[in-house]
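Okay, so here's just one chain, in structure tokens, the form predicted on its own.
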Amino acid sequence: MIAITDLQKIYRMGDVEVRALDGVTLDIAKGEFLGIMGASGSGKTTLLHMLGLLDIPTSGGIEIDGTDVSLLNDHEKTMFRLYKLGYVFQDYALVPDLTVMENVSLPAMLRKDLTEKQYHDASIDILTKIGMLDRQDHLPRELSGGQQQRVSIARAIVNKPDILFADEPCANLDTENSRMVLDLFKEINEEMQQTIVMVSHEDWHKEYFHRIIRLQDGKVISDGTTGTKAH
């Protein structure tokens, strides 16, 4: 699904040179719900800012189903992720003029290939497996912290995307909140296969995850499964 190959990202300040990735060689298979875990600085959100093609590695190969992304061009890649990449930040980052619905259908409506009913009723059809169907004409402000990452969550898989990239998902929310949009994410890989790559630094969020990735200063450190069995 995911092939990492030697995986370079160096930043330059002034005389500086901080390596943030540091040859990271990695496989990812099709229906695993990964996490990447390892200290602050460690380079984890770089790790996922570079598969989800939201950044440019220094060095190294990326690929993804079979494409070379590094051949992309800027619309190439535009398209790539619009079609086959979610993703869930932990700010939400939902349009706050936008309604539930409006925020959920936004990514299918950019599509080419989808009528107006096919995506209104592919948003309707994730906003009812999120128990947010409700709550379709509300704009964020009027959702909890919890309620708005659901929606995040809703937006991020509303085109079926072959893979979801979440950073922290969880960093906003209490442990309640936190626990539902896990739970959330765990019956998205297992009713839809759906491949999952997660940022966290919460210990306990590890029982959910079929693998962990441990990252220290750019590098793997660590990489073993978890006991939880991918289905």
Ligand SMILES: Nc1ncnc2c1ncn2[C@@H]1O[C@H](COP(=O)(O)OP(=O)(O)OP(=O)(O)O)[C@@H](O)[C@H]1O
Second form
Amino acid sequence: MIAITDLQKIYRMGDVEVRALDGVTLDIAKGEFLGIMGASGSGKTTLLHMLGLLDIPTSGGIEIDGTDVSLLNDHEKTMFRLYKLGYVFQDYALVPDLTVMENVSLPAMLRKDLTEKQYHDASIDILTKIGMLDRQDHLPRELSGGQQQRVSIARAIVNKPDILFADEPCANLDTENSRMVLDLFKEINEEMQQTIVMVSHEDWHKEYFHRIIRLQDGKVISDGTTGTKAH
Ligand SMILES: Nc1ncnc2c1ncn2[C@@H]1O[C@H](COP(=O)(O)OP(=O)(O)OP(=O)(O)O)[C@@H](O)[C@H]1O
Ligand SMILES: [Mg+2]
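Having seen the form predicted on its own, could you now give me the structure of the form predicted together with the named molecule?
The complete assembly is shown below, putting the previous chain first.
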């Protein structure tokens, strides 16, 4: 599903060079729930941004579903993101002036191939799934952090992306809400064979992952399957 070869990302700031990613080679299988762990500054977000086509590597290759993504132009990248990838961020990143329903519908609306009824129905399905249908007319600020994160997950999966990327989605949540979010990921992973790549530095999140990559100074220092089974 994702093949990464000798990926490097070097930030140059004046004379200082930061090797945020220093030769990462990795394959991610379809349906895998992969955890990326490692200390602060080890390169987790950088790796996620490269895989999510949100930033460009200095060198190395990324293939997603057989497509060498370095060959895509900007428009093709936008379409690739819209149709194939979903994102969940630490700070939810909901649009403050749009209702829950509008936020969730947004990625589906941006696709030009769905009718209004189709994306409305898809949004209703997903809001029902996350238990937020009764909040569809609320604004993000009227919701708790956990509820906002569930809405952002709904938005991320409304287009049924092949890969869901999440960067510390539980960082601002208490344990109970974190579990709710992780259980939702687990359900999505199991029901839809959804590939999920999630950054975390909470040790207890490990029980949810099928496999864990540990980064240190931009390098993979361990890569192993957990007891949790892929489907
Ligand atoms: N835009 C940038 N310009 C310069 N250096 C950067 C930039 N983004 C990240 N870095 C550097 O790259 C390294 C990796 O950063 P990254 O954000 O990927 O770490 P992280 O593992 O996600 O950390 P955290 O757990 O704190 O989120 C760090 O040394 C960071 O300072
Ligand atoms: Mg980070």
